[in-house]
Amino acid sequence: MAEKKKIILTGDRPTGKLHIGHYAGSLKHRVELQNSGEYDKIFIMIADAQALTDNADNPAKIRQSIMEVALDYLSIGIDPSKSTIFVQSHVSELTELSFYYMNLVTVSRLQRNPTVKAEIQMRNFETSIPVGFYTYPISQAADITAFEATTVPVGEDQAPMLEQTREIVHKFNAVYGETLTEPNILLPDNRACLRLPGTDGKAKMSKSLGNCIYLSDTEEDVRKKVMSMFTDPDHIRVQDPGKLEGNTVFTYLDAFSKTEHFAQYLPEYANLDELKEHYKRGGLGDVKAKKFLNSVMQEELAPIRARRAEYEKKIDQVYEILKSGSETAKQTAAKTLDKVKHAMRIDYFHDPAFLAEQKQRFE
């Protein structure tokens, strides 16, 4: 028996430019996975159909963000020769799969999904929840299973969504026979990357809160945002002891700094632990820590910024990457849909046995 292929499915909602929270939490890891050579196929989805579930009255926002997200993907190092980038709405098979999977999930189970509950609360939907948004876990199951994904790299907050996908796979296979592939979750290695806070210290980066550092930000934009970051409000004088908990500067240093950065930008410290100890005992100012973080961030973002500038000159090429990727994704999903319909015995006009059965019934 042939060894099962290792396949990744991941993606983002196109509701604006991507920021370093996306980068630290998943994008950087995707590039590492892509270049590891461990995976047979990698599908990266621009989830525009899902984004419309809570932006139905603003389709222009989604339309404008498609190319922004594609540019962000290419600028961080996603390689279209190694990864298939596609647009969700152009793979209609995903919608049909969602429709069949809806029969395998109860309303009460959707209501218990912690991610759905948190998102509904965040958007103040209460009783006015769009059905499309409410059934997102089912749509996500369709996205994942359509490509027979074995691995789904996501943030910790998305774990309940993946668990629901696994439940749908189990239920389908129990009812209709072994057909769908059960996916596994892959979390970021760096705990600091699981949930990068906004520059203002708020728990989540949000375009509406204006607390994001975007991958496409200029060098000066990044510097200004880093220098205005939330730290320890009680650390008023340089000599005051400082707290690391809730201190955004040190959370970002946990996520992005490396030992070699100290030799280059802050040689009086051997590593981040030494810097933290000095800050905790007092005698280290916020400005010095922020300047160091700015150097670290600029080094990380400079090549991304440069690649984006090059791709912005070749929008025709980016368009073709998306179009070709969507065609490849559609072909792949169509094969899964055929298997699903065959397992459910609703492939009437592709199954010769159907006509033979009916003729026998009416003889």
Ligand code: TRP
Contents of the next structure:
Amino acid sequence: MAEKKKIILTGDRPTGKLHIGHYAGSLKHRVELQNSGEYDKIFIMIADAQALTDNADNPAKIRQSIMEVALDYLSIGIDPSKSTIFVQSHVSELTELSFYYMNLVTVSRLQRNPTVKAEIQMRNFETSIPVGFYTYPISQAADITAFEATTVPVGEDQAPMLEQTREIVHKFNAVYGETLTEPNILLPDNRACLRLPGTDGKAKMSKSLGNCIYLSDTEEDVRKKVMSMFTDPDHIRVQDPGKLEGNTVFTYLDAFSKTEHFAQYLPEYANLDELKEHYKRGGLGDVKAKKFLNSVMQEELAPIRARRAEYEKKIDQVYEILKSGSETAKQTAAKTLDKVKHAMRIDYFHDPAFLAEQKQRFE
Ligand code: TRP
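Can you return the structure of this protein in the form predicted together with this ligand rather than the form predicted alone?
In what comes next, the whole complex appears, and the chain from above leads the way.
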């Protein structure tokens, strides 16, 4: 038998521009995976239908954000000749698959999903949870399985979705016969990247908290945000010993700095460990650490900003990338939907046995 193809499916909800939390947690990793050449196919989905599950009253926001997210993808280096970028709502097969998968999942199982639980709390839904929102883990299983994805590079918060998907795959295959592919989550290796805090030190970077650095921020925006970042509140005078735990500047340095950056921007230190030691001992001021972080961030973000500026001048081309990507995605998902219906034996009009069977019954 031919070796199983390695296929990536991943995506983001278009509810605004993407920020460096998304970038560290998953986007940067996707570009590396794309450029590794190890994957046979890569699908990157703008999950507008999922975004609508908790934004039903604001389709305008989703509509605008589709282009923002597409520009973010292209500017970080997602290459449309290597990866298919597409829009979820254009692939109606995904909705159809979800409907069949819903029969394989219990309400109590959905209620136990920790990500959904946390999101319900964050949005103050309490008892007014939209049914669509509640079932989005099932629709996410449809997204993943429709492309026969083996690998799903996402942030750590998506782990419960992958678990749910794997359960649906097992159940489907057990009930209807071996059909669906079991996916694996792929997390970035760098621990600091897994959960990048907001610039204010709060656990999550989020638009509503106003603690984000966006991929599309100007150089000056980034500088201001870095220079006002949360550090160790007890590190008052330069000579005081400083704490690294919960110190956002050092978490960001863990996520983004490389040893080469020291030679270039801060040659008095050989590497991050030396800088950390000095901070802990006392004698290293926050401003110096922040200036270094700013240089590191600017180096990372400058090429992204430049590519974005180029694509902003070619919105027609971005539109075509999304449109043709969505068509390719639709064709792929349709093949899986056919397999699913065949396995469930509901492919009546493609199955010549159906008519013969029925005729025989009524003879
Ligand atoms: N839930 C993801 C997010 O909030 C978006 C998403 C939808 C997704 N379907 C997916 C991610 C399938 C990976 C695979 O960003």
